[in-house]
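This document starts with one chain, in the form predicted on its own, laid out as structure tokens.
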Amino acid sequence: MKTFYTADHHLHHSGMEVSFGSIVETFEKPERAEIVLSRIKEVGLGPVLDPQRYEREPIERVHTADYLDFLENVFAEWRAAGRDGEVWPYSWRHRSMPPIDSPPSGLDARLSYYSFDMAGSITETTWQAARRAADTALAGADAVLAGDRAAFSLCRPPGHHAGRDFFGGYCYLNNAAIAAQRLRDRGHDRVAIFDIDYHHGNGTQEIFYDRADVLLASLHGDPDFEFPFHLGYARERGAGPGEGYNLNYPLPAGTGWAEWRDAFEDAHARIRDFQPSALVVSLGVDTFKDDPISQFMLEGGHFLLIGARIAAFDVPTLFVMEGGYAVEALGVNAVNVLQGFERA
């Protein structure tokens, strides 16, 4: 299996985050990608390739042009306003406020408009890192389009919390969505996204919610208690033409393998019924029992079983790296999924 990876991910490092009332070192840090890469090389998974640089057009198939312009230029605006440090939002719109049709003009108002949390800041080179993560996803999609059975896009920063025009949850560009759209644009009529990250892929849901050509199935912590909250309920099934093509499996804290596997198998059957010609897996391994910001109880060996079951779809498959913050076990767990797939 080819792995696509770029050291440009180091261009993004938000040094801190606000977590449950404390300012802490961010959990989403550069060593995450390096640990996974090291394990890939250790087991000899396959060649590690540097992704080419793509134009902005395939990213604009998913994200709005105004949002992309904002991400590219906001750090310079921040500095021009006389501000030091990293770019952070100041406030967010409350549900009682009436909707607005276009981005506001002020810097802080636009930061509020284009974000939903303080999980990650924007640094001087965040845009460059996010663009290269999208390149990594696109390169993986192109490998699958060229005939590879599967590929792994070792993306960082991750992407599934980023929507058409907003960032949050460590995510700036939605790598999995960009890859899925690439597969659609280049010949696959029906693409499924299987999001097995512990946290709900709210951005991916928002992007494809009204579409019937891309099915999203997501297993995640119940939004009543788990980030990103407010979205990810089973009742959210899509809208308009997309009704029935958005499948959420919210699970309680403490969910172990048996319960998680049951939800996984139900989603597996629903994806099979959809008959996709290609599959994108949002590969989060923060379902691991020792993950510091998650509350599921999967163990390392379970990830081999997950990979094997994903292989049973027997369609071209792209794995896109999302979460996983138990850094000591991150490489083994992520690569276990890939090896389980390869051995099936």
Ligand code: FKS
Second form
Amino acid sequence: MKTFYTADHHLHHSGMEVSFGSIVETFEKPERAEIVLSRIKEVGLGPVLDPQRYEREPIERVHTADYLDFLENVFAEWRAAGRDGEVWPYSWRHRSMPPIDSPPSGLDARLSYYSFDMAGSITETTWQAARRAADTALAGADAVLAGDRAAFSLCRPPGHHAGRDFFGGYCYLNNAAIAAQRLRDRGHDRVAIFDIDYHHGNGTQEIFYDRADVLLASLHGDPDFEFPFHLGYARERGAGPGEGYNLNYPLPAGTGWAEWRDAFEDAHARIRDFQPSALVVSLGVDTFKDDPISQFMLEGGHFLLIGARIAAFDVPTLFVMEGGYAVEALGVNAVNVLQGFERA
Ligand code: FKS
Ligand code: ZN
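Just the form predicted on its own so far, so send over the form predicted in complex with the ligand.
In what comes next, the whole complex appears, and the chain from above leads the way.
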């Protein structure tokens, strides 16, 4: 299996985040991609390729032009306003405030408009890194379109929390959604996205919510207790023509393999019923028992089994890296999914 990877991911590093009242080093750090890359080389998974640079066009199939302009320019604006450090939003529209549908003019108000949290900041080079992560996803999609059985896009920063016009949860551009749309645009009539990251893929859900041509199934910590909160309930099933094409599996804290696998198998059967011609896997391994920010109990060997079951769909498959923060085990766990797939 080809891996698409670029060292340009180093261009994004937020440095710190606020975690339960403490300022700590961000969990979403460059070493994450490095450890996955070294495991790929260690097991000889296949060639590691630098993704080509793509135009904005395939990204604009998912994200709005005004949001992309904002991401590209906000750091310069921040500096021009005389501010130090990185770009951080800090306030959001509360449910007591009326909804708005166009960006306000002030810098902080606009930052608020285009985000939903402050998990990650925008640095001077975040835009470049996010663009390269999208390139990484697109190159993987193109490998699958060219006939590869599967490909791995080792994206960083991750993407599944980013919506059409917002960032949050360490995500800026929705790599998996951009890849899924590419597959749609280049000949696949029905594309399924299987999001097995520990967190709900709220951005991917928002992007495809009213569409029947892209099915999303997501297994995640119940939003009642887990980030991103408020979205990811089972009652969210899609809207209009997309009704029935959004499947959420919220699971309780402490979920272990047996319960996780039951939900996975239910989603698996429903994805099969959908008969996709291609599959995108939002591959997070933060379901691991030792993950520092998550509360599921999967073990390393389970990731091999997951990969084997994904192979059973028997459709061209693109794996897109999302989360996973137990850095020592991250390489083995992520690559276990890919090896489980390849051996099946
Ligand atoms: C720690 C709070 C952490 C943010 C969690 C973001 C999860 C991101 C992810 C992705 F795949 F996008 F990387 N809050 N005190 O794992 O879903
Ligand atoms: Zn996650």
